[in-house]
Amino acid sequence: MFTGLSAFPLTPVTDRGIDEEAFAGLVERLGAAGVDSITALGSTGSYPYLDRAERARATRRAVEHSGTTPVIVGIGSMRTRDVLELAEDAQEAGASGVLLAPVSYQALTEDEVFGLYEDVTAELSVPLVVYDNPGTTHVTFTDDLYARIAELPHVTSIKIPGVPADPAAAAERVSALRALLPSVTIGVSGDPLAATGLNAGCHAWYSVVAGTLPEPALAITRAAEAGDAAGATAASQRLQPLWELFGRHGSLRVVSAIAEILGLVGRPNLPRPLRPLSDDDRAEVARVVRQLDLR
């Protein structure tokens, strides 16, 4: 569950709340494609914009419609009390694991970040993925902090924010992390550099694009797993027009547009104040979808 490809689907939201039918369809699509795990309510799933009841419903739908594919559920929230409640909801719904980012408003110290994971893991009965996402949380994990947290019970994987673009530098970084953190898997994020991370020895790819387009993400992952570094790199390079869209507009808005273009979700599908891409930008996304034959 904490190796291979973990797909992060959208949580489509309308003015009436979560579009549970569309969300279930996205989850079923991922299970049918053969991803290794499904991570519901990650950043691509817009978890900070949803209340506890909405998140509980989305978790139940994900577990109900994932088939045999294990479901990991994001439980990040501002206050430890709320994280513990969300963890309880996820476990009661049958989640196979949880994903936790140190969400904050006030800047957190290293001891406060460690304390969050210490408090949460003490109450868990399922594995936990540490979600290092400094662009969103403004928390920077040091390697020492990784090592402290990795010793806590139930910590099974660490989702790092990316790897160096240079393959040799990436291999050096991942090798150092694997030596420092032998008890957990290392998962790469940042989709444009995922092939580099997997080729460098990351155990998993926690993927935005796979939540909407599992097939091209699986092509990259399976090539890397087979030791075909050139094939994984080529499969990623084929998606360069998509990676450029991610860089210009942000991955969430782009996959939101793709899911709508493919008829997987309605429009709009992001929680306000988030808004869909402009008509001109959406047209550009549609052109790339046709160019790359994405489906």
Given for the second form:
There are 2 protein chains.
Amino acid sequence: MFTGLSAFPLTPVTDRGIDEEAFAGLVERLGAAGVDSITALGSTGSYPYLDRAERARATRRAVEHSGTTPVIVGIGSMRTRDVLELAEDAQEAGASGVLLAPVSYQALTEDEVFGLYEDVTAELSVPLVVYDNPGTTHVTFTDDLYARIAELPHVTSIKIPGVPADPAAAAERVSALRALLPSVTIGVSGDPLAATGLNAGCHAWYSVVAGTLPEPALAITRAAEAGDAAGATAASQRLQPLWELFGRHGSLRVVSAIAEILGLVGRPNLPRPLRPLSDDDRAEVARVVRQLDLR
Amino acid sequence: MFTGLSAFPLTPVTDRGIDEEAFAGLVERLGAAGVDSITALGSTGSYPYLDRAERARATRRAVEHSGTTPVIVGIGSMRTRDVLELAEDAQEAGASGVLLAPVSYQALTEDEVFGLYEDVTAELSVPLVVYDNPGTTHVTFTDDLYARIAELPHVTSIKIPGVPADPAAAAERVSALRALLPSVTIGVSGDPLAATGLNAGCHAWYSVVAGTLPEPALAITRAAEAGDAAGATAASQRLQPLWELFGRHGSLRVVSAIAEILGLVGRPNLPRPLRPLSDDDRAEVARVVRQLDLR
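For comparison with the form predicted on its own, provide the form predicted in complex with a further copy of the same chain.
Now the complete complex, all chains and molecules, led by this one.
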């Protein structure tokens, strides 16, 4: 469950709240495509914008509609008390694992980040994925902090923010992490370099794009898993126009537009203050969707 | 109300929730000291860690215990929907103004930040302070964005993150902002350079230290207001050991320790994952409190 492809679906939000029907449809699509796990309420699932009741309902929906695919659920929040409640809710709703990012407002010390994971894992019954996402949390994990947290109970995987673009440097980095952290799986994130990460020995890909477009992400993952590094790289390079859009607008706004273009969700589907792409930018996304035959 | 000294009290939090009695005591102390306004639930008041009910209760307490001193209330939250609810609660509880920082998780575009202020001011009845705090929100305001937001209804003041340390450069910067933004007051934050900011022409000081130690902050403010720039600078320089602690540990953890040392709040008083200073660091804070005769 903490290897292979984990797909992060959007949680579509309208003026009236979560569009639960569209969300269930996204989850079903991922189960049918054969991803290895579904991570609901990740950053792509807008977890920090949703309240406890919304997150509990979305978790239940994900578990109900995922078929036999295990569901991991994001439980991050500013305050430890709230994280503990969200962990309880996720487990009660049938989550197979939880994903925890150290969401911050006041800059956290290394001991405070460790303390968060210590407090939460002490109360947990399911496996936990450490979510290192400095672009959104503004927390920087050192390797030493990884190692301290990896020794806590229930910690099973670490979602790293990326790998070096150079394949040799990536292989060196992933080897070092695997040696340092033998008890957990290493999952790459940052979709444009995911093929590089998998080829370098990452056990998993925690993927934004797979939450909306599972097929092209599976092509990359299965090639890398079969030892076909060149095939994985080629399958990723085919998506270069998409990676460029990710770089320009942020992956969330781009997959939000793609899901809407494909008729999977309505528009707008992101919680304000986030806004959909402008009409011009959306038209460019639509051109790339057609050009690459994304569906 | 949006000039002079605005004091930001802690919101002391224990395992059982907000210590409302200690919070009321902090607010009374500020009213009695004669600060020009009290900003409850600012960053120093841990607003992003508290839920809606806690924030409503703290707001009511602040209004009840502030005497004749006006109370401004922080209404920041990740999601616009929640900000609108918090604005409603704050106004219902008798807040004289609100303070809004663009709390972010996904990096916000300039249009999204503007859109947040547009959505919120459209529903507001009281004045709003724009809270530019890039160290916690990770949003960077451009001068152009300041100018767009300052034209929205109800926008009355902008809390800028600091001024250049060089007095001439500070004067130039504040003059430029005052010329660009004639309809609002400019309030400096970043306590160590507050005297420089006030001397440079800032109308207000949005102050962390004043929330716990109003007297030394009033000494700086009243000197600057009287045109005694040298006196304001000297009063700030006297606090240099305190400013060094702020730089080392973050102002929040230091004022939390000071309030506890002075018997104003219990320990711990910050919401986890935030932790109190270590015993060694606390002892150093206690030495500075004695050395500077802070009370």
